[in-house]
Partner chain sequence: MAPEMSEKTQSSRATRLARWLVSGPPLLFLAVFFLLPSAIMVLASFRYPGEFGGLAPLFSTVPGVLHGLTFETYQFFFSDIIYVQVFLKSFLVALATTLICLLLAYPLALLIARSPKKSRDLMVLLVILPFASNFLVRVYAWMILLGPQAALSQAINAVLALFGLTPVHLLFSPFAVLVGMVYVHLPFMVLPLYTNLEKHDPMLLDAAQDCGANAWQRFWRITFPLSMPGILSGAALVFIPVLGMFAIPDILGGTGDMLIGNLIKEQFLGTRDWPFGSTLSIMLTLAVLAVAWLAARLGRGGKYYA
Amino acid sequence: MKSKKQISLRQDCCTAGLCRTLGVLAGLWFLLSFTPAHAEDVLHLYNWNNYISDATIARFEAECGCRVVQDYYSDNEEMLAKLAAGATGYDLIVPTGNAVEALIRQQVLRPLDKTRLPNLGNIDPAWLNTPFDPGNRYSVPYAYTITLIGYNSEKQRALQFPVDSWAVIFEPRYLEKLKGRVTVLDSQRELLAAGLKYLGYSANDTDEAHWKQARDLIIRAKPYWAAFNASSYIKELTVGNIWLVHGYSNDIFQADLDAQKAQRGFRILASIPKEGAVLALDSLVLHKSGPRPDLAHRFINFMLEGRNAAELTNLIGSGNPNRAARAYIRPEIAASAAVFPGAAQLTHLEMLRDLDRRQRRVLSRIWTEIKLR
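Coordinates for the sequence above, one chain, the form predicted on its own:
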């Protein structure tokens, strides 16, 4: 039989042990209360302006029980410069082929886990195994655009300027009718490519003498242009302030939708110049600094579903490499050569390739000369 003193000591020990246990549990509760649940299940997406619908994002968020936070860029060079300056934390980026090439060379991309992408088979094989990422180790085709001529239909009828050639962007004999009503993309590669194509060279020509010819062509035309503009030109076209642009096909599509919705009385139409143009295949890639590759793969697979991929084309007029999407794309969009160019037009379109360090330095110097003149 235990004495009262022994029982009391045992009770004291039990009480102390219980207190310690409760203290530990309270501490754990405190830590859990103030620790985000797996980074709050947030996917960080670094994307082009106007390159996915809010409805698509909302549907993915509902499906994954997460949030999508987006940052935006209007040019590949802007995106590359921001990453080079130390920006981190992006799970997914949507670069064009030449920028994918640069990111691969910099070794900042995370290889895809294709076992997590059962919908990858929906991509048309014609858009896979590209020169910038053979075997698609890092990239999944997302959408494509064509850099072309966009114009106000009413002004074109009144002024009779041509829309089938880059001449309308570069030649004073046409620009005199359009002075102050023209914008060109604020992009080194895109604007130089248009100049090179007009001069009869490849968009990927790296001969410095040819670059200087394109530079001089641009400088001659520059006084007639209203601005270098890669973002707000959609609105400027829609309200009628700008009549002609060197721009992206999906942006021209959006400007036309906006003009029709506002009942402006004119259309914003697109034309692929006969000299040829740039075709930009944008892809989804995983950045190594992204904390949620699991959510990134879920998002890619989600966007590979036919209906989701088609929504992008139906809403913003982007070209679509997804075979499963075709059944859901509106017929009038599927028939548009500016969205789905025919075989003959495709032969005149080029994807930009990346430049080496020396070529980038030369191009940067030429771009500075263009901007300062």
The other form holds:
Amino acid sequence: MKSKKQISLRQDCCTAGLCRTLGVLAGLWFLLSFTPAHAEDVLHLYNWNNYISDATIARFEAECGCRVVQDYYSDNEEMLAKLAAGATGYDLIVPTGNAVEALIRQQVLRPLDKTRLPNLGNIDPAWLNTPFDPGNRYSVPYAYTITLIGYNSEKQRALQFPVDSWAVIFEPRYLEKLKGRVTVLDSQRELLAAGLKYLGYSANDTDEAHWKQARDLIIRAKPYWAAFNASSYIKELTVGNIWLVHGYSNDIFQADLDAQKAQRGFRILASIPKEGAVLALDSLVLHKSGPRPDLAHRFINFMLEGRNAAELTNLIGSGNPNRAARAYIRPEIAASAAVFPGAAQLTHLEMLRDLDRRQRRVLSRIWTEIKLR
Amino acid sequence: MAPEMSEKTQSSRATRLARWLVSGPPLLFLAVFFLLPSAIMVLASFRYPGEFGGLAPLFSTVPGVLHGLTFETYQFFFSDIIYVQVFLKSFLVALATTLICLLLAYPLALLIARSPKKSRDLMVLLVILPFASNFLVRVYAWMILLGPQAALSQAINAVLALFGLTPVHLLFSPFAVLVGMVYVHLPFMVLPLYTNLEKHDPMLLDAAQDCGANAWQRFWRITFPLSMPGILSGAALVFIPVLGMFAIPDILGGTGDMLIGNLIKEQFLGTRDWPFGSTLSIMLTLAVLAVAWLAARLGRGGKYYA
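Could you drop in the structure for the form predicted together with its partner chain? We only have the form predicted on its own so far.
Every component of the complex follows; first up is the chain already shown.
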């Protein structure tokens, strides 16, 4: 789950009379300002929760003289399910790699018109031409998350556990000191991928024998873990109940921000294990049902400008595939390997491919065994 | 004679009509909200999963597209003992929750039922007051109450430390799941028990006392048997929802707390395997029906006492 922040604007009216007057004025203003010509310039964006800065949206709206309407989802399955159920009218969507592939195969995406995207050159070529969309016919890289190790800096100093390897998550000799203070993601694919990586296999390995090896590794480590957790571990890290997690880079960034804000006296740091990790690249794609491909292209090109692309990273600590954004990103964030992995680390990162129905079923059974034993 | 006959048939037609008018809406409700969804579920359990979630089409003329019906999913369910184990575990948790709820709810319901009439309404209101806040919020509150920094954990672990025992973690454990389950479902046990106990005739107890029965005998021979229908409906109201509950194990459970509800939820939201999720749901529905049937039979037995 992506970290989320909700901003609610609420105006309290002191007296009923004032309220009524304001209501009438607002009604008049509404009638006067929304002529049909204005109302049509609307861009519909279907996005993750808290996955774009409000400042960025406001600047785009000012620049194009249009309105951006956002709808939100909290995981790819949800988004795919909603589209499969017939949701239409979205100009832009921000799916993760394997969901991009799924949408391409379903033939519901509109090919990009690259002549309208002069800023495309800002994207680091390392992030282009992914296996999901060779030649980037449909997708423009937006931001990425790495699944890695997050830890409490003070506890790490006191207990001296290693953070450069998945061993600390899976090996009882390290876990003994951490019993009940570790959480791992409640995600079949992510946890299995960590196990496979530790065993020296690819995160996308589909050999059942290798899966069973990873299962045994997980079952051996399980008694030391507090929980499988994909949402509340951010808070537990911040409070200091949990000291070590297998989690998403932007969640760990969020936990660190919260810990600093609360002046906890410790930091929540992230580390990419040397065996490698899972990388999730989210891309902007155009849905065929969107009525305004012109605005959508304009928005993509706008988001490719360094300053606009940087705002998201500054907000949630997401990885940024945009070279021009570097200059605008706060230096302490830009220095983090979890946000900007080096070239050597990048070669160890893998994007998850989709599994077919039989593989999903086998994995689900392995997962049930893991949870039950 | 003739007019009398027609009057009779007319009146019987009227009663038949009345019967249909009365039982029609609930029957319709049952058909639309139970039979129809169950039929959809049964059909879904025989279909193939769709590639991106949902179901593969029933009919397709495009070559290479998976379609039609299959027994594959049921074969998969019965191919491994593990799914039966998940069911058994869920039943045990539901049973434990029901028993604990009963033990906690019975004295409370009795206390309310025997209070002066004036204060009863207030006490019942207090029992249902927790419903005023959202169920998830209340379960999340237990995360704080059971967390390692909370007074409860600190106190228990301080006592354990006195005896040189290793500290325990209350949160993310089967214990936390049971606490959450009992907490959420307790009112569902209290209310039917109270409704039943309130109706008992106090004269019966007086008579028993006059015949020389002591307090325990009066409870065990009179009150308890009479409250059997209340116990059974309370038990059903607790047992059945607990059997399908997935949110509480998700939030409070640790690394081993998977119940059948979690497994079903995962098939739909995580694994994109609707046919298997449907198969599991059917098995669960059958299990619940079996329990309800058992309860109904026991309930009929209970009427001997009344």
